[in-house]
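This document starts with one chain, in the form predicted alone, laid out as structure tokens.
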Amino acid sequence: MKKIAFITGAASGIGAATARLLNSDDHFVYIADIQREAGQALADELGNAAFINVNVRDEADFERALDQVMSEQGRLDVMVNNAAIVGVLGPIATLPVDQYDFSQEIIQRSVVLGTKHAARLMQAQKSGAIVNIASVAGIRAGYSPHVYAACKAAVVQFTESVAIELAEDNVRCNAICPGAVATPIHTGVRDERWLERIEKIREAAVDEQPMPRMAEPSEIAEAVAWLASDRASYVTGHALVVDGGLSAGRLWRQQPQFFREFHPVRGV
């Protein structure tokens, strides 16, 4: 029987790399962003999907396609909540808490809601997947602003503690952890021009983890893909980290200089 999948931020990045490979295992893909034209584009692409316009900020929002999936398929069964931005930047003493509060709202917000009204649909049917977008960040300091690392370690917690919840329904709830990716997030445009920065920060990211260069979002889309999956039946409350070692720690030769330097260990 053909899955039905719903995607938030499905038109970029991640998200349309985990809607291709969703569709391409015979998934009904539902990609949901307010990007409609890049939107209507992959649905088009895909043949066997549909856009669907959705502002994760707008619970209403929500409800209203989530609803549209049931009357449109009956069920569903795999919801991602991908959507995200870096949002606000900057020192704490002058952060700006109206651009705190746009930015929760996006990237912490949406999760919460779209795992609310997945998991009403979830729980009926007794059966389903959620797997929440988090970040290494939310794992680990300093690899992000401040607000970002706040709202994506909340969604880790947030995730472990629907799981509990949801589990005796036979619904799944999972996080995925990436580490540095090529997607136009990286880059703090959309235009065209994320093609020629993001090979900047790929040159940078040689010198930055173990694994000496940047993830692919296929590679992150595969992960989303094994927790969806009837291969990962008895994994929930998981945050998988996929993020080439970043968080392990850094290769001797990647230490800052002065830390070789002094450090009792020469010449590794």
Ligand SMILES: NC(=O)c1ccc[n+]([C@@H]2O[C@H](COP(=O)([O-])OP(=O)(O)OC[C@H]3O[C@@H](n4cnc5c(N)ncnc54)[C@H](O)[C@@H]3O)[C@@H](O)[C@H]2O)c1
Second form
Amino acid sequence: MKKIAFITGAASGIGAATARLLNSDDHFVYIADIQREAGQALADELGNAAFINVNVRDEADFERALDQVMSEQGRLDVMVNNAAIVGVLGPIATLPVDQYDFSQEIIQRSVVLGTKHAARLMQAQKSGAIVNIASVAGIRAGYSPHVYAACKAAVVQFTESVAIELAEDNVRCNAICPGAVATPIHTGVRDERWLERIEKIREAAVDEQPMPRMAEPSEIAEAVAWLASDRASYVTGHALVVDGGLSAGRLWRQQPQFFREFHPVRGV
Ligand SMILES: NC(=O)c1ccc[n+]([C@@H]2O[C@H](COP(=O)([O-])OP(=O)(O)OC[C@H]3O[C@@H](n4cnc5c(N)ncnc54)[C@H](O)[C@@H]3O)[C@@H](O)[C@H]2O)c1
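Right, the form predicted alone is done; let's see the coordinates for the form predicted in complex with the ligand.
Next comes the full complex, and the chain you just saw is listed first.
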């Protein structure tokens, strides 16, 4: 049976790759985003998909969009809370609190809203899978600005907490913690200049990660698709790390002098 999926932030990056993959796996996909042109273009290209204008800061948008899904399809099988931004940057002592509020609304509160409105439908139908996109920055310090890190940590904990509540209604709720993925989010631009800018970022990733490259969005989409599928039917309350080893520990060549001298790895 065809499944119905709703993906926030699906006009670009990981969300778009997930939309493509689920669509190729017999899902009707709702591409929920504020980027109308890119979202509509992807829906047109895929067929068996629709763009739906959703600003994840706005609860009324979720309500309206998911009511539309129910009136058009009568069910919701997969909810992917993926939309986010990097958010406010800089030192804590000068953090502008209005920018904190804005960032938190998009990175974290959006996941709460998306989960809330998916849960009301999925609990009623006694089935469904929610996948929240967190980050390695939510489980290890030092990979992102403070507010992004805190919001992603909250997404992980929220996912686990909600999973416990929803389990008895046969609704699963999991998170994914990607490492560095080659998407426009790192480049500060949305036009084709992102492709040039990401090349420089890819070069930096070679020396800084156990697997010496960034991930492609499709590699994260594979993990989303698995958690969303019946193949993961007994998996809930889990935060799946997909980071090429980034969070596993220090790179061997970055070991402190003490370890290099007394417990050498690879004989350095
Ligand atoms: N790229 C990485 O290295 C990386 C690493 C870890 C986690 N993530 C997470 O993956 C998710 C997807 O990011 P990406 O890298 O694909 O970035 P991206 O910038 O390519 O995609 C983000 C999408 O979210 C949409 N969006 C932003 N604000 C929105 C709003 N208010 N309402 C609706 N849509 C909105 C954008 O229009 C865009 O289409 C995010 O949650 C991000 O934090 C990314």
